[in-house]
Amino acid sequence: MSAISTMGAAGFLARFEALRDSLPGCAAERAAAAESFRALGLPGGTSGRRSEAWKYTSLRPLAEADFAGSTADTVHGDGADLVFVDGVFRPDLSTTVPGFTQFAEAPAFGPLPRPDRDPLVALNTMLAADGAVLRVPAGVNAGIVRLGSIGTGASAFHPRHMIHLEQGASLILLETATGNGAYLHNPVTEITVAEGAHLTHIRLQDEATDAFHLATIYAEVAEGGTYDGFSLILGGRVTRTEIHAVLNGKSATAHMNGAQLLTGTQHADFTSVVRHAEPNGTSRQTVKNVLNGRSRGVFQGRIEVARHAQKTDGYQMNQALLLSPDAEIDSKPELEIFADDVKCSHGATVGELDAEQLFYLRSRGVPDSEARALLVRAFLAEALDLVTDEAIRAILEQRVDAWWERQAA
């Protein structure tokens, strides 16, 4: 692919004009997305509109970055079943997965994303070239599928993933993102969970410290279905995880849990909206933040309950542990309730390591670094324990341990 400079919103639009005739899928939808992106701009950039949803996160550093087309030649796989390098599927690094097709071969934009009001979704719709389309037939337990993304630096890529579970189906999707260098990874994932189906969606983001990771997830859950999501955020210069879940059937369930571990000058934003559109729905959200150095964490979570969505049960909690006096957390939990027979609550806490607990451990011969590690792990345990698959939870715990070892070094 030839190198085309993409600096700021104008650069992305120029790239679209250069590639529009070669991009797969509906040209009209892409053109409409380009017009939306032209109007919205990059949040926090010189041409971006002010937006409440982006109040705490500015993409000015992204607007000032210069990206080109992929320069990857040889890349080794990371053990995933489906491997994408700079947003392009690599069959030589992947294995056969039933129900998988490439977005590039069967491109279609679903109805859930809103490029007309979300600039990053508009950017993705404008430039998406590939992605994973995975369908699980009715009643089938697809086991664990590992979806890996590798960034090679100096590139901007916009994967379009679609996950569809038919009635009674189940799947554990382990999504990993790694890479080297400065690049933009801007995936949009569309998820539909049919009646009685169950999707466990685990995301491990451990990308390069100079990378930008801006992920948007849309999940629609039918009657009796479950979307069980967990995100572990470790890498990236600027990271945003934005999840929109709609419970469109009675007794539907959505879990949107996560943990953000940051250091240096990292900035990570976890934003979620869950809409209870039908009665007897359940949503749970626990997001933990461990912040070191001059890092900044953001949590924005909103629970919306429609007027006829009686018997809704919604819970939301955000907690932050500050390991440095220069670290910062911005937390904005919200409830928007129009029904009168509901049980909804939210909360937020901010603190530092407990001095008495630390003294207790030190007085019994535990070295300072080990004592701090024990307290950090205890703080994170509530979030990690929400991952019920033991093998996957062990992978996440190993990454948490490695992160802490880097802080103690």
Second form
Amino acid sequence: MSAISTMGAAGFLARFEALRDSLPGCAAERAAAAESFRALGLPGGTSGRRSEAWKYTSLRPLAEADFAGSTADTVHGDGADLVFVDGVFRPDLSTTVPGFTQFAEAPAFGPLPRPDRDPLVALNTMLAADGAVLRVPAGVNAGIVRLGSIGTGASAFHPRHMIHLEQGASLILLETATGNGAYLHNPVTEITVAEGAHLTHIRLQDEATDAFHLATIYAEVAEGGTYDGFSLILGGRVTRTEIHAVLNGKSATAHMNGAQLLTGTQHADFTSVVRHAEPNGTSRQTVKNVLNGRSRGVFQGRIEVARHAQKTDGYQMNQALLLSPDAEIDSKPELEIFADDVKCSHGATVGELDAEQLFYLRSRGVPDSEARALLVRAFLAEALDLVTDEAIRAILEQRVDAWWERQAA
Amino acid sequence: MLDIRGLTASIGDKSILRGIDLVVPDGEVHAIMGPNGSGKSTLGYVLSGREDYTVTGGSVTFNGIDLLSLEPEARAAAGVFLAFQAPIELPGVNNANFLRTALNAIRRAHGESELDAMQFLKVARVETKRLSMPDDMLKRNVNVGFSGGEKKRNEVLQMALLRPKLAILDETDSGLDIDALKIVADGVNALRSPTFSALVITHHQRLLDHLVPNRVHVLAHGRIIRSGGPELARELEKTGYAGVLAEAA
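For the form predicted in complex with its partner chain instead of the form predicted alone, what are the coordinates?
Now the complete complex, all chains and molecules, led by this one.
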């Protein structure tokens, strides 16, 4: 294996050439995706095309990384129901989940993802080897399903997940992404929420310090359905959470909330686009950033309201708390509204910890670091409180506390 | 208890305290009165360790220790409490959680065991009842959406729970109606003991009717220009500060 062939866009294309006959699913779709990827390149890479969607995030470090392979034999499951190691399903570490099949066994690319537009989606479509396909039948409450990804070594993996909730079904999907190494995790998740169905999608991204995590999620919500998404972003070197939600039926709801806690030289991009295609829809994008060290947070939020999507209620709020003078936030809100009877608002704030609040706490005997922790938690509360399941919120709060303890140490 | 000698302090290059000498013996309540801008609030902030003030000279000894060398949290642990003139709002911080965090921090500093949520609520409810505070004030975010009177009562609640040795009340009476004023005064009176002292910063005689001071000091232009017994407060209520200021000039 030559060094060149494992690196950058050329490395991924070479890998596709080597694997194309053994990859599951439609060969023509993969070949088309490969052509798109060849044309689009990696954003920020030498051959990458410049685009507005990747204005603040460069994947140059990814283009310069060498993904030589995995060390998957050393891992342990982390309590998830469905465990994927380097993107491959591990039945030995998983439990039986009704309605679950492996993508490798039933490979199908759905209609929502846009490999022709999104380079990472093209890369995923070209190389996806496995993933979780989960279907919740009509009227069934499937409770909580934990989907765990563990990355190892210098692997690059592109899981393809499909989540389908039939009419009136409900599910809490808790996705965790962890690992150890300098790997690339590039998942594409396609979600359909049918009439009156309710998906709570909690994503806990706590990847290894050197890892790349580039997730793209497409959600389509039918009449009266709810996609309630929350992402807690803690890990990784360069990461992006890109969510596209389409409200395709009346009175549908999409929440694309999240919190990013970054330190060191971490870069995390939260990009969400919601399209109100039908009337009476509700959307929420509340994203909080806590930025320490020389980290950089990016928020790009977009609300699109179609001409006849009257009575749309859209809200978008991006806030950043800078704990260090060297941290940075880029925030780009966009509203594109063609209907005339809508309620859409957006806002962005950037600030530091409030000196008066800090003094107030310290004057009551609370030590400086504990007072700061309390104020950081208070800042995040508005976002974390949007996670309504108490057990899950407790899991996330515990991770936030652990993150803070690492900062204070 | 408290021994302040030649204390000078400034904010930026503006000198505010210009040589304060003040001794508050154990168990005494002293009132600080004086016109706006005389440095009363600054004195409270400097004693509790707010960082935007620079101490440029003098000393403060508190029960034998050099108070000015301590961080704000260490001063609180040593027993200093400042009731803020404008209590700070903490959105996203539940009042009960705030009070318990503060109480446990102080208990920890004293080598005492921390209280869990249930133990704390039991203690806190005794005090909220005594201060005629509704129980839901514990559930709300700290001072957020509180009326002026509720904020002041919340300061007194903190004082009651933290049991300081020295309470500095910075215009805790302002904006209170007569009933609330009496509740606040009773809250302080309940703490009065040979090991508790208070510095009461106020503009008005009426708080001092309920909270009778041992001494009254008049602060003007960063200095104490006159000291006397409780009758001095009544005299000032009648004549205003003009006379005292002219006398001192």
